[in-house]
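The chain below stands alone and is given as structure tokens, in the form predicted alone.
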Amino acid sequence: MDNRFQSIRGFNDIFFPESYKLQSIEDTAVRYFNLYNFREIRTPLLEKTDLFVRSIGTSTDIVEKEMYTFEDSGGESLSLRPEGTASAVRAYLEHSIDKQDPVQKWFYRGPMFRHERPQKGRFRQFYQAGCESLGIADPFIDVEIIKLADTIINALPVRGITIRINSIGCPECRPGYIKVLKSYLGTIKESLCDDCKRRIDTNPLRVLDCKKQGCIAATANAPKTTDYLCGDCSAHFNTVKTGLDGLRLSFLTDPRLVRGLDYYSRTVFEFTAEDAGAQNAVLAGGRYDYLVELFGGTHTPAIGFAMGIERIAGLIDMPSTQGPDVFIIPLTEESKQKALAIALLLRRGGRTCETGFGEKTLKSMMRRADKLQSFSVAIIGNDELKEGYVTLKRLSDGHQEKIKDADIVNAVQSIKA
């Protein structure tokens, strides 16, 4: 193959059965989003660059290093979306949904893009599913959102998960914490990486989010955000913890947890997997009570999370997928029309099936059915065509019987039971 037509590094082709695993994870998430009364929103892959710069923060790694940004033919700077929340808030305001009903519960799924070094659990095009709850300040919404995340993770199932939570305060109390943190970081500056040395002045919270072992060790005794919360933030966080305890949901209060995006406030949380290596956060989120206001709307409390589909896929072993319920074998040219009719009956009845039109002999069709891991075969020859039945054979033990055409769906269901 001509090397010019190979895929871009970090942008992957995904085939069955891996694609089936990703689809199953997304379907599970969507099932629970619907149970919690979230409704789907689909936003564009491409947005104006400033949308992400203003929401995520100019001194975050995403904006500084990772966005796919370019100018279009009109000279406007555009970027592929690196995350989903900013686009949802843009849509919330652009379509005046905040004026129709400020309380909205949305979910999304689809590809995101970040120019990072590809490694296990991290790709340049990656898939997320997430949700956003806008318009409710009550801390019990935080509890409900975290419980929703836990329900999805347990339904997949992913084992060895730790729920980490923290509060990073609000514009009233965070400046006091930032002042104390900057002073502390100044005393350990020489132990930090070059990026974190720069962050002391530009965005000191990001130092706590650094994943380099040297910085983690150097900031082990950093002041805790929870020691500097105002009364309202402290009460909010205590209610969240009490609510999680009331649901008997185990969690760890992690004073280092600040998340990597500037729009967060108050509650932040991560679900981390012990076997996931360096990229161990499989789901993360938090409150962003000031993002709508930043984009020109009225003050609107909000909270959400996103889950990494590929990261979760790497942690679960799904059972090998069974092939079609029935592989239909037409033995003659005349029986092919009936094969189509039988396939239609089966599919209308919710049974998966495949037809052997591409093969010429019974032997080759049986071999194909076996390769596809078909549960059974429905053989249609001249006798079957003439007398209005099919020969249904179960491949696991060779059991076979004659089934009237109209009874084929029930027969397949019964032999699979």
Given for the second form:
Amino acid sequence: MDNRFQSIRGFNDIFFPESYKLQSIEDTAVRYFNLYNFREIRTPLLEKTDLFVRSIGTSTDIVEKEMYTFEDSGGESLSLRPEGTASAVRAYLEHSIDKQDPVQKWFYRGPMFRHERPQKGRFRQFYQAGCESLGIADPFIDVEIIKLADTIINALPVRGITIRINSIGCPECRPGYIKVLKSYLGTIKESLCDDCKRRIDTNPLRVLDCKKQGCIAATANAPKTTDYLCGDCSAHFNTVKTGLDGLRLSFLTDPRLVRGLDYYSRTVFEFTAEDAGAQNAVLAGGRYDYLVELFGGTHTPAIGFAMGIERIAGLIDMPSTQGPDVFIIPLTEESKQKALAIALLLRRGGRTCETGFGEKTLKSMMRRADKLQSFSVAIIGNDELKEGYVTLKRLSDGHQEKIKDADIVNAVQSIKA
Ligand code: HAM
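The block above covers the form predicted alone; next, return the form predicted in complex with histidyl-adenosine monophosphate (HAM).
All chains and molecules follow, beginning with the one already shown.
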């Protein structure tokens, strides 16, 4: 009987160099989050189920079908986080941060969990890097946030991305739109999937977010959110568009873009990769001016986005990886202590190195150095030990020098130059 364990479907082990690629994407995002003066928050992976139900919405795909929910031994319903915004807002209120300074700029990165059908670009555990700007209603914040997203995407670099934006209004104007949408959907009900038929009554806006081809075709002429915005929402949206134009950022106004989570209001946006198939949203976000209020706080406008790290990884080439600068070869038992000291010197000097402790012979250590694509080897035998030097050899051309121990960092630098 085979008693080896296997990972759960949709939960992946990620090895080098793929892990290095994901790390590079996250590092790039974090670099720009910092430049834009966002500060990191780390929130738990597990939260009370109700936190997500109330913010994301009961009749959304995430809450209806995709949450990993269980009862703990105390009978409390808990869920693995499917996204990061709800936790950020919970933390904002729980720690009374709104009272100290309502304007906060936060970023986060880490795994999210959704029980979706795994396919290319869709996993059950996936990684997001995201940011949230709380406390400011000015549409120029929307412009700045969309520009931040665009800067990260371009720095990676990901090409062939379309920025889609829309405005879905506010509690003032959305009910009027929903009424018109509902009666329109009633006329095309028979062409909709079963989920969407049900949603005409429970959450009609979600019908526009359905990814099924039949529903997309059937709703092609649905009324547009932007035709029903109130004066304030309309002015807000116009300023966002003018601000993006002013930055020469090209975007599409997409009347179908309503997002799959209920907490949004006004500006919503998505970055899509045109040739990435069905799972083509690599980054998405929007305003959620009423979520803090919904959680019991005072009115606090907010906006943010999250990017799907694996989806972006699928669009970029593997960054080139290099072997260590030096592979250290201790030829005798006695030279191992010195090998360690030289390794420490190199690492302190910012040089990557590897030690040959696992191998027994010069030949096997040279083979290992080659396999690791090491730039050079530092050989330490009895002479080197006695006389305080190492033999440094560049592997590309065999160039070899005796280097005094204390000079090793500079010597590696000069043979690499
Ligand atoms: P979201 O659209 O649900 O928004 O997810 C953001 C991004 O996460 C998606 O565009 C996609 O790239 C990635 N993603 C989502 N599901 C999966 C999956 N199953 N597998 C791989 N990647 C996935 C949010 O999560 C909001 N919290 C964003 C936000 C922040 N809005 C305001 N602030």
